[in-house]
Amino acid sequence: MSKDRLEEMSSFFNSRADIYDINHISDIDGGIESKNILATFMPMGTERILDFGIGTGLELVEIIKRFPNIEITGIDISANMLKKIGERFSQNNIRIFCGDYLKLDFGNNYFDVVLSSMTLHHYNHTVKLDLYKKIYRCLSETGLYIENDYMLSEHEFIDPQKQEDNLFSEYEKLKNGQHLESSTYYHFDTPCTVENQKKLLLSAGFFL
């Protein structure tokens, strides 16, 4: 598939489930360590986590080592990805839901940790803010949200905001050019600036 042809989100990931682990580790700065390190941010005593956009569950390896009795709820839009989790962690306390996490209710005041890893760089500010509010509500009083994702910073770009604007503009241009449904999400990377990420989280109720 050409880079200038958008694919519907679930179709994109379902068709790449068998190569996802290899490509994900090799293409991302930090490799597998970018997944393994997430367990170290989780506070002692963590009992229940929500991992949305869980994919094949690469980050769960170290999490389960550190918290062998942890209750994990995972959500992903790709059924083929979730099959990999079943093969890898068949003996662990993992509940898996196949669906669009943007449309699901996470509940209230339940999870000790909510985790997202390399999944939110496909969405705009409005979508992210709505999701962050849901995350905030589902966390326990002392709960923690951990996000591991692409962001645009001044270390990489002279004008991160201009880069963000260009990416969102290109995404809309491709959708319009292919006459795609505006209400459907397609795979295209639209990371936000670090400053915009902070503003969105603060608006949802988090403190940094």
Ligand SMILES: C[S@@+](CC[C@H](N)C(=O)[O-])C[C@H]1O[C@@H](n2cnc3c(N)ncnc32)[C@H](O)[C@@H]1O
Given for the second form:
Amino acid sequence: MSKDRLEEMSSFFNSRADIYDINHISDIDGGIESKNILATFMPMGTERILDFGIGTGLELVEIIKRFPNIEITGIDISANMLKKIGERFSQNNIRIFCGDYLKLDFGNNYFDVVLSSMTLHHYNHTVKLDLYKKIYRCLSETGLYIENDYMLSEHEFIDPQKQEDNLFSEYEKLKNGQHLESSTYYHFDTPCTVENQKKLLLSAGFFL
Ligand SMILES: C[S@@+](CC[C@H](N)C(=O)[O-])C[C@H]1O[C@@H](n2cnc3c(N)ncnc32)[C@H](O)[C@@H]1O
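Next block, the form predicted together with this ligand, ref. the form predicted on its own:
To see the whole picture, the full complex is given below, headed by that same chain.
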């Protein structure tokens, strides 16, 4: 398969589920550390979390160690990634939904924490804003949203906005070149700048 051939999101992850953990633990610099630290950001007394784009559940290991009785709701579009969660955490209080988190209803005023780890760098501003509003609504009064993901910053790029624009136009170019459906999501990394991330979260009602 050509390096630039886009694959539909669930197919991409279904076909890589068996090697996903190895890649994210040993091949990505800071990959596992970025997941393990998430438990430390969660407030004491956290009882209910939603983890969307939960994948194989790598980010849950430390969370379950710190909150052994926590109720976890996980959503992912890839059935093969989700299978790994069953193998890893059979005895825990985890409800799993296989589906598209952009389409599923998250409910209202329920979760203490909503978590996303390494899943949102595939989506554009419009999609993210709608999703952030949905997250805001499903959180309890004192709830917290924690996002662990790729973002573009001045530390890495002279002009992060230009880099973001280039990635989005590259994605469109590939989609058009391969005559792919515009309404389907394909796996291609389009991280946003830190500034744009902040603006989107503020627009959805969050304060930072
Ligand atoms: C890079 S993996 C991250 C998995 C895990 N959260 C982690 O940090 O290791 C991205 C996950 O997001 C899921 N995903 C992407 N878009 C999705 C969507 N629209 N609905 C549900 N799951 C989605 C993929 O199937 C994949 O399992």
